[in-house]
Structures are given as structure tokens and as C-alpha cells.
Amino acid sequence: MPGMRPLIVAYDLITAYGEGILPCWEGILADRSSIGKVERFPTQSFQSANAATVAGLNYLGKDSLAIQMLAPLLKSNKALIPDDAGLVLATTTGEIDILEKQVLEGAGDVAQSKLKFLLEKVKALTGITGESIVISSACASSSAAIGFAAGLIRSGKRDCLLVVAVDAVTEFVFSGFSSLMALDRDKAKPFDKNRTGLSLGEGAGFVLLMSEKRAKKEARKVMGEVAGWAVAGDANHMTGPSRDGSGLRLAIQKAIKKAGMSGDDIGGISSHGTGTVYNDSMEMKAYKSIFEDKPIPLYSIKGALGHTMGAAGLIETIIALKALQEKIIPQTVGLKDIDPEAEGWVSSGKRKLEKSAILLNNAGFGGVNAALVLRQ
């Protein structure tokens, strides 16, 4: 419908590279990983000692790690955000360090770690008075949230929504992934034949979506369009993806169809690319079943800034929008020896983006798969 296209008109983020898109983008293109030794809690009992953490945060301090990332980010961008916007908050564990503080130090109120309280804090930081909701769908949370917001705009139910995403590296989160034996002892190497696991990361960000009609009325700068989106489940395992990639394949096919496109229109793939053996293999099976013998240039940023969990899809959306702007497919940081299954698809060097659309996908525990099609 005319005027109902969901457009991204503003964004910002903070990652282990620092504040803003430029440090992150330049770090990736320089093939420089932000993953390093964790200093905020002891790691000797865990599978790894490394993660990508944001400098200057005070662990188990007055404010949660999530708020320490979100507060400066949202306050500095408050003028961009209309008070009547709807709010969608995406996170996996939110302020889980409030619970940790009570368990480890006997201080604070465990109930305050509930996601509804983080949602209220985000509303206060942004000044938003409209409707709000939390979407917590494991590591597909923020890509699912962007799709949810885009759907409300295309249907005409809303003309402006702010999607905020955040997740932090805490001892609880770190110990959980370590107990699953999912961590690389050094740094994640997505799609590398010697990959052994993921590296955790943390970050926060937002994207502001508007209908085309409202964006024109307010003379907003358009960063890109959420042209297609979909979520699908594979019901395979509590933590493991379907080995044949069936759930991800369904999400991708639906997202491309919703965008009114075909596989030939996709110029690049921002993959989930965690660096675990099963995830990367599952993704390649899904891609090959859709694009067949036409390899699409794909990349993963998780060797650069770690797996930011519920925030991953939103951070990857911002980087994909930058890739569309610069006409560059960034390299997969950490990739040295390409797995034969990914040969011809991934690269350790940047490549030229030849088309105006990028497919982005994420997969999460419980078998949830989300896909977005972003168009310049």
C-alpha cells in the first residue's frame, strides 16, 4: 500500500568497539576482533576466558549493564525519537545481573530483574508515551522485533515504532554457554573448518521505523527499508538447530516472498554465523536449498564483536544498512581456512556489493528462526 513501506530513519549502537557505527564498521573492515579477556568476573572454571565486552561498565554496580549501555545511547538520541512512537524492546536476559547481585552479594531485589521493569526504564529514557512490548525470542529476539514493528507499519496500525535491543555478558550468561560446551577457547571463527564454538559479546542499539508517508512528512533521512520479514520454528531441540536447516529455510523463503523479491534480487547475506559446528553447517544447508548453485556473498560479524544474543539481529541490521550504503560485503573476521561446505560463499576479505538488498537471519534456542530482507 502506498505510504505503508516500513523505513528505517534513524539508528545508533554501542558495541565492544565503542559508540556508534563507524568504530564498529572500521574495526570489521580492518579485520580486527574486539574479543578479548573477560575482566569483570573470574573465568578459570569456564570453557573460555574471552568475550567482547564494552569498556567502562561497572559490573554489579548501581545500574545494570543494560542500563549503563542504553542510558547514554538513548539520551543522546532523544531528539530523534517522537514521543508518540510505539516501543518494542528486544532482549534475552535483560538485567539478569540484578538477580546475580542478590545471589552473589545478597543485595537488591530479585524481582527487579524482570523484563517489564527494564521496559519501563527504556520508556523513561526515551520519553515514549505510546504502547510498548517486550519480545524475548532467544538470539532471534531483535530481528523478530524488527519484523514485528515492520508488520505493524505495513498494515497501517502504526506509523512509527522504536525497536531497542540490549544484552550483556554476565557470569550467569557466560556460565550457561560454557556448560553447553559452546564457547571457543580463543575467538570465534565462523565458517572456518577449524571452528569450535562461539564467543559471547554484548551491546545495545536502536532502529527507528516509520511509514513512508510519515517519513516524508517529517523530512526524515531514510537509511533503508525493511522489505520482508518472517519467523519460523523447527521444533528440533532446546538448544540445537535442525541439522537440515528446515526452519531457517522456511523463514528465509517467507521473508523474500513478503519483500516481493526472488533469490536473484539478494546481493548479500548477513548470516547468524555463530562459529559453532552445527549452526554454520545448518545455515549453509538452508542457503544451498534456496539459492542452489548460485553462491551469494555472505558474512558473519560474530568473529568481530561476538554473539550479542538478543541484540544480535538489530546490531547486524545496522551493519547491513551500512554495507548497503557503502556497497561493500564485509569480510568474516577470524576466518582463515574456509570450511568446504561454505567455499565460494564466505571470504576473509571484503567484496563489492552488486545489488541493493541484503538478507539477514538469526536462529535461537528453542528452534526459533527469523529472517529480514533489507533494501536500500
Second form
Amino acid sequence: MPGMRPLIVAYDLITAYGEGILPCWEGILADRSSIGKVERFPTQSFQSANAATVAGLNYLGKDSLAIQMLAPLLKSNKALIPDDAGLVLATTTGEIDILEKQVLEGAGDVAQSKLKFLLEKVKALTGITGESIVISSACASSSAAIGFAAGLIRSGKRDCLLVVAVDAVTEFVFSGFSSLMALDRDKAKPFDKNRTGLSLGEGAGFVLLMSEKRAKKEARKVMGEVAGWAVAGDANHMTGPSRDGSGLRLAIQKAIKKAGMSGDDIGGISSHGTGTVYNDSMEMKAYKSIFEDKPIPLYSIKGALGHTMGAAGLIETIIALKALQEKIIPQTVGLKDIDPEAEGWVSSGKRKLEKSAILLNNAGFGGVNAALVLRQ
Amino acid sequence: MRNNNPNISLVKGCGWVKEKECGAGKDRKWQYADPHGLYAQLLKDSILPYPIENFGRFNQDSRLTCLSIALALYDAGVAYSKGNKQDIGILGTSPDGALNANLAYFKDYVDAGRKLGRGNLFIYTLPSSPLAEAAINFGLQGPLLYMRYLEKPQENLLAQAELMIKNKETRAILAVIFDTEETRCYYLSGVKTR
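Shown: the form predicted on its own; wanted: the form predicted together with the partner chain:
Up next: the whole complex, starting with the chain shown before.
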């Protein structure tokens, strides 16, 4: 539909590097990981003691970690957000620390940890009056949410949507990933031949999507276009990805097709790249089955920021937009010895981005895969 | 079934499960003592063409999701198997998300001395987990999303399912709606099923 291209006209985030894209981008390019020792709960019984946490948050305090990250972020950007925007919130466990506090200390009401209440709080913080929804699709939640918003704009159903994402590192989440033996003892090393698992991270962010028509009318600065999107399932296993990458391949093929592009148009891949043996291998199989013998510069930010779960796709979208703007493919922090399967694709050094589109992928429990094609 | 929601033109099948009764479309109903009894009955009647792997270890939401989907697919006349994967999506909505599973996991973890969580409880702490169990069992490779609208959650879910089909994001969608007394699943498709 003419004038309905879904454009990203504003974004912001908070990660373990601090507030905003700049410290995050500079930290990654400096090859500096934000993963460190977790101080907010005891970790001696777990597989790892490390995660990427945001400094200065008060765990099990008055407000949830999610609200402590989101409130300053959304308040400081309120002027950018139209009241009539639709609101899409992406998260996996939201304010799970409310439930933890009740079980551990007997304080509060567990029902308040329902995602619906976080959505209401975010709605109040933004002042949005439009339709509001939570989308949760495991660790593909926020890339799926961005695709959902892009679909509504391109079909002409909406002309402005705010996608907000958040997830926090709490004892609940940390103990769970540890029980699945999914954590690297030290720090995640995506696509390294000695990788042993992921590192958890936390963060929050938003992207404001607008139709091309409205963005022009409001003279908005355009950060990039969500040109293609898709979600597809492995239909294979609850916690492990499909070994052959077939679900991810399906999502990527659909997203590239929706963008009206071909594999030749993709200049870089923002991979899910958790650092688990099976995920990274599955991704490489999917990429090779699509791009064959033409390696595309690929990176993962999870050795830098940790795996921010439901927020990962949105944070990675913002980093990919920065990469498109700077024409740089950032290095994969934590990578030392490249897995032979990823040789020629991934690098421990930054590279030049030669084309104007990045493919972004996420995968999650239950075998869900999301792909976005971001274009400058 | 025939569409009992006049606003949604793509509904081709419906299944529903209550505490002691379930149905497929308007015509078929089954009564049973508990969801395990229903599972056995649906297998016996070949509504379920093969056993659901690990059904016994599923949490309640996953069981109800799978059974309501089986009934909706039966009503729509859609054949399926694990080996023959299809581009059918699953959208789900519920008032509480994974609240019960979250409590079950964390209380167990705390009761065990906060040393080790149980992985088989943790996997259900995502609101999308019951949908994922169903996707695995029925071989469904389409979009898989838990969606909780603040206003009119059920109507909006069905409208979104229809939009995704019209936008060619998937060929068909199973829309699973949990409520306090009933789990209902609609099968939506732009293609005639029989």
C-alpha cells in the first residue's frame, strides 16, 4: 500500500552499558563485555555467577526491575511518543520479581506480576491512549513484536505503534536457565569453538514505528525501515532448537520475500548467537542453506550484553540500525577461536557494512524463530 | 463448524474443552471425568490420530491447549502428523499468562532450599509454552505468539489471526482462548477445508 512502509522514527534503550545507544555501541566496538558478577542474589548454587545487569537497580524493592528500567527511559522520551500511538509490549517474564518477593518475603500480591498489569503501567508511563497489547514469544518476543507492528502499519490498520521491550535478570530466571544447564560458567562466547552456553542479560528499550506517510507529515527523522518480517516454528523440541535450522530458515525466507528482496541484498546478519552449542550451530546451518557459498558478515552481541531474553530482538534492532547508520558490522565480543562451522562469516574484529540491509534473527524456547529485514 | 462468530469470516473449525465436557463444532460433544479421561476418549475415537508425546508431564494449560486444538482440527477436517509439518500458526490468549506455572516453579525452587530449579517446571514459565507444546505435537511451523490485548482480548485475537492470514504471514491459524471455565480453539484459514 503506498505510503505505508513501516519506518522506525525513534528509539532508545538501557542496557548493562548504561543509558542510550552510544555507551552500548562504543562498548561493543571496544570489545568490552558488560557481563560481570551478579550481586543481587546468591549464585553459588548455580552454573555461573555472571550476567549483564544494569547498575543502580534495587532488586525486590518498591518497584519491579522492569519498571525501574522503563520509567526513566519512557519519561525522558515522552515528547517523541504520540498519544494516539498503539502500544506493543514484548517480554517473557515481565515483573516476575513481584512474584519472587511475595514467595520469599510474603510481601505483595503475586497476581500483580501478570503481564497485563505491566502493560497498564507502561501505558500510563507513555500516556498512550491507543490499543495496547503484550506479545510474548519466548526469546523471540520483541523481534516478533516489531514484525507484528510492521504488519499493522503496512496493511494500513495503524499508522503509529510504540514497541516496548523489557526483561530482567532475577533469581527466578537465573535459577531456571541454570537448571537447564544453559549457562556459560564465565562469559558467553558466541560462535567460538569452545563455547559452552549463554550469559543472561537485562535491558529495556523502545522503537517507534510510523507509516511513511505519517512520518513525512510529521517531518520525523527516519532511522530505518522494517522491510520484512516473519515468525516460524521448528515444531521440534521445547528447549532445544531444530538441529537442521529448518524453522529459522523458513522465517528468514519469508522475511526476505516480504521485503521484496533477495539474499544478495543482505549486507549483514545480526544473529541470535546465544553461545550455546546447539543454537549457534543451528543458525549456521540455516544461513548456509539460504546464502550457500556466499558468507555474509555475521555478528552476535550476546557476548557483550548477555542474552536479554524477550528484550533481545528490540535491543539488537537498535544496534543493527546503528550499524546501518555507521556502515559497520560490529565484532562478536567474546569470540577467540572461531568455530569451523562459522569460519568466514563471523569475526572478532569490526568490518565494513557494504549494503543497506541487515537480517536480524532470534529464536526461543518451544522452537519459535523470528526474522526481520532492516533497511536504511 | 460453521462460523459462530459473524465478524470473522475465515473460521473453519472450533473445539472447546470444559471441566467435564468438550466439543467440536456444533454437533459433537464428549463427557468425561477429567482431562486424562478426555485424552483417552479422543484417542479411542481417533479424534487424536496418535498419542501426544509426554502428555502426562504437561502442565494443565498445555493439556487443554492440545486437546482444544485437536478438536478444532477435527472439526475443520484438517489432517496432520508430526512428520509432515505445515505452515499453520498458533496464537493464544489468557487472563493470567503463565502465573500458575511461575508459582509452581518458584515455590518448588524455594522449598528445595534455593539451590536448584526443576527444568521441567521452568519450561512452562513462558505464556507461549503451551502453544509450543501443541506446535511440536501437531507439526505446526507457522507463527507462534501469546497475545494479551488490554481491551477485548478475544475479539482482537481473532481479528489479528484473520489479518495475518490475509497478509499471507501464514496459511492458517489456530487461535486458542483460555478463560476461567473453558479453553476454546478456532481454526482460521483462507482455504476451504472440506
